[in-house]
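Single chain ahead, by itself, as structure tokens, in the form predicted on its own.
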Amino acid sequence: MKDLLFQTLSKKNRLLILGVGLFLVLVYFIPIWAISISAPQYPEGLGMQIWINQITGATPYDLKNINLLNHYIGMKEIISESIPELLFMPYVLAYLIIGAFITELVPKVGMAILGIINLVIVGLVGLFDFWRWEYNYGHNLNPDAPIIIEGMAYQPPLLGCKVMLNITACSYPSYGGMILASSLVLLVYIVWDEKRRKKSNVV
């Protein structure tokens, strides 16, 4: 195992690592996650997009209309400033990108494994934090809201669709989330390929 950690990456895998770093840069410019909402009063649907540093509506007025719906059932207003994690997430992404470029300069399998560990930690912490944010928004309701249903909570799904009263909310990774997941898969492939290459050289 120790020999594998210090094994130099092949030229092909070095290029793949460089590709991972460049692909991660795109996450600054596209949404990571998307939530869609359908309700009778909005037959065309509403959408909310979560970026690395902000929350926006799928269209200019969607977030405003979502907050209007939330007001009636007692949920807090959704604004980027209310989610402190969005302030440092760009720096976390920068750390991952710099790590990929450093691996290009120090092309060892151990660096690729470190990249896998970092992406898994960021992914798990990010998903838990997202679930916690959804839980707080869906359960900590205003007791003076115009519409109150005893025992009802409005936590959106972490993944998939959920019906709440006459509202259906769906939550899925957007393009940025797909890039993060693809980067992890690519790094796992690189480590697997290097392990296979090491075995073939021994034989």
Second form
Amino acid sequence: MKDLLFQTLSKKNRLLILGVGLFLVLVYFIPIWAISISAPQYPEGLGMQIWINQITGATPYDLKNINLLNHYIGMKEIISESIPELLFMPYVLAYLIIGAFITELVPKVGMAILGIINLVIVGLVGLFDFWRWEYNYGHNLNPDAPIIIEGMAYQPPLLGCKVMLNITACSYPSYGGMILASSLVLLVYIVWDEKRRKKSNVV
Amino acid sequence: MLKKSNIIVVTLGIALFAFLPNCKKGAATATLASDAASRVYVAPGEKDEVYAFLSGGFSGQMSVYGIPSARLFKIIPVFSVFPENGYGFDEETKDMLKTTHGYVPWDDSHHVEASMTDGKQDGRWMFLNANNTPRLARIDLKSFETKEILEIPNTAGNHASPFATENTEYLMAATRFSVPVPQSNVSIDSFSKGGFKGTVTMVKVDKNTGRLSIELQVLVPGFDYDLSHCGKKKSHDWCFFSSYNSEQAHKMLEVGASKKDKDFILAFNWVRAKECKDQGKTYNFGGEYVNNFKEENKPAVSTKLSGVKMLNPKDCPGMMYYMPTPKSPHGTDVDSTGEYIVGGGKLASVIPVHSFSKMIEVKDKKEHHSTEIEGIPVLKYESTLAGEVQKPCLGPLHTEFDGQGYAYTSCFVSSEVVKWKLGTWEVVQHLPAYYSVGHLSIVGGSSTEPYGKYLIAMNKITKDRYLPVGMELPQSAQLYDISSGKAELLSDFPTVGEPHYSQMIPAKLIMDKTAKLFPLEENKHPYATKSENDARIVKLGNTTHIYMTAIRSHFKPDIIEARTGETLYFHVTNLEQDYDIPHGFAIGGAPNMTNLLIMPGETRTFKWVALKPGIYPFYCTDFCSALHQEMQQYIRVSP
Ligand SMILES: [Cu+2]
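Next block: the form predicted together with its partner chain, after the form predicted on its own:
What follows is the entire complex, opening with the chain shown before.
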């Protein structure tokens, strides 16, 4: 195990790590997660996108319209400023990217494993935080809201689709999320590949 | 059904049957193809293939239908007030109806013209004439709203209008009723002595903005100029105007204006006219007129203008020629190639067709002139004639073209549409019309590239076609499929007002370009309120400006205090940025003002005078959300 940790990455795998680092830079420019909403009155749908540092509508007016609909059930207004996580998420991503570049200087398998651990932690904490965020929005409703339905909460699904009153909300990773997931897969592949290489070296 | 239509025909006199050797009468041929219903059926949620823009006749509006379903989508207010959305009432649009005669909230609109680029419909604007108080309007097809109205001076009865040149360089507008120009109190007898005049007006259309302006007017002999169409391709430089009453009768025109065997189609070279203007051959002439322009999401600006450049035909040789045309021509239509000019001699027994190339060939050869009227050479009938459609029908009026070498002519008296072939002048089909058809329209039929699939006939009478609804029955349009060799009647549908003419445009040219909302950040209305935080009440002496916002489902401010005698301006901005979410605004018992319908991101103003102490509710009139009924508040008026 220790041997593996300190094993120098192959040239190919170093390039792949560099690729992962550059790949991750893209996450600054595309949304990570997307929630789409459809209802009979919204045949064209409404959408919300979560970026590394902001929340936007799928069109310039969608977020405004989602908030307009939400005000009936007393949900707080969704605005980027109300989500402090968005303030430090860019730094977390920067940390991951820098990690990839440092690996180029210290090309050890252990660094790739560290990358996997980092990504998994970021992913799990991120998902938990997202769930918590959804929970708070869906449950902390204004008691003076025009529409109050006993026992009804409006927490969107973490992953998948859910029907809430007349609205179907679907939540899926967007391109940025897919990049994060594929980065993880790539890193796992690199470690697996290094392990296989080590074995063949031994033989 | 069969019986009644036979009665109608019989009442026209049996002698007239002689003109119709091949024509089966009336409803007898109304065998609907069994699949016609499925061909006009547009399944729920599906879209129509074509937009039809119909003039509103004496309603002064324009209506928008889907074809083939014939569903009415919208009425666009143009020349008449419209209580549904406050057009002509509110502070933003009331100036649209200003004229030199003051505020004129009604008109009679006959002809719809589509903007064109290179002779093809471009889906940018529609133009509409006002016949009664001569005006011309531009409707923007991005918002389906009237953006501009231009009054035409020195004219009466703006009927031959607004017909566009091939690239919409100009719109033509000509006098239906000749009058003294300039207006004066003269004996009506002097009409017969040449005391009355007509004018042809060239209205310039700005290529990019669509803004309208008068380029020049041509003073023409005092006939009644009825309709127009402009040339295409080789005849690009020319527009053609039909005329009647070349007799210059001034009483009992029914008889007096129907004496001569031939009246005229006036061929007008507008490129030459512009040339003469540039050479300084025009002179300054009076004439007050008004231009009303409504910039997007701003109050209309009404500008008084005065004077035009006037041109006399004798000062500009080569500009105008008269082509004799039997008998009291109504329509004058140019085919898609630009070669044939078809006259609709409403009392003639033939459909005369002039050849543009022949006209060009003979126009300046003296031996082909019969005479000259006030500087305009009269060409000999035979010299420009391409052919005549013999005994086509009774009362041919208007002709449109399918781009496949066929022409369709509406016939008012025999109540039918005849299909005939250009070049051979043979009638190939008679299509009954129910009843008394005026204009007809083919999709793109007046452009160089007809889309050709559908034809509608616009009928004046609908006796026995629909359930009776009192004495005034609806007018109707009749839809035919003309895509195959034999045209087939698909359906008929009642229409708003009396549609005179229409332009039909393939839906794909327009549907994706229409605006969904006014972006709030671009709202430049002087009284806009872009956020609820800015909603406020500003008192200036006895006038109060209420900067109000509307959003689902409340107004802000919601309680208004006023004193008797105070004038209140409610400047309501709809804060929504969602497609199809307008809010309405009405105040109980408000005199002189109906309703506002405010589009998302738009600001409109409701003027209200607090006359009597009391509590006055105001509310949203457009069902905007589940809490629409709660979108109501109060004005308190104290002594
Ligand atoms: Cu409302």
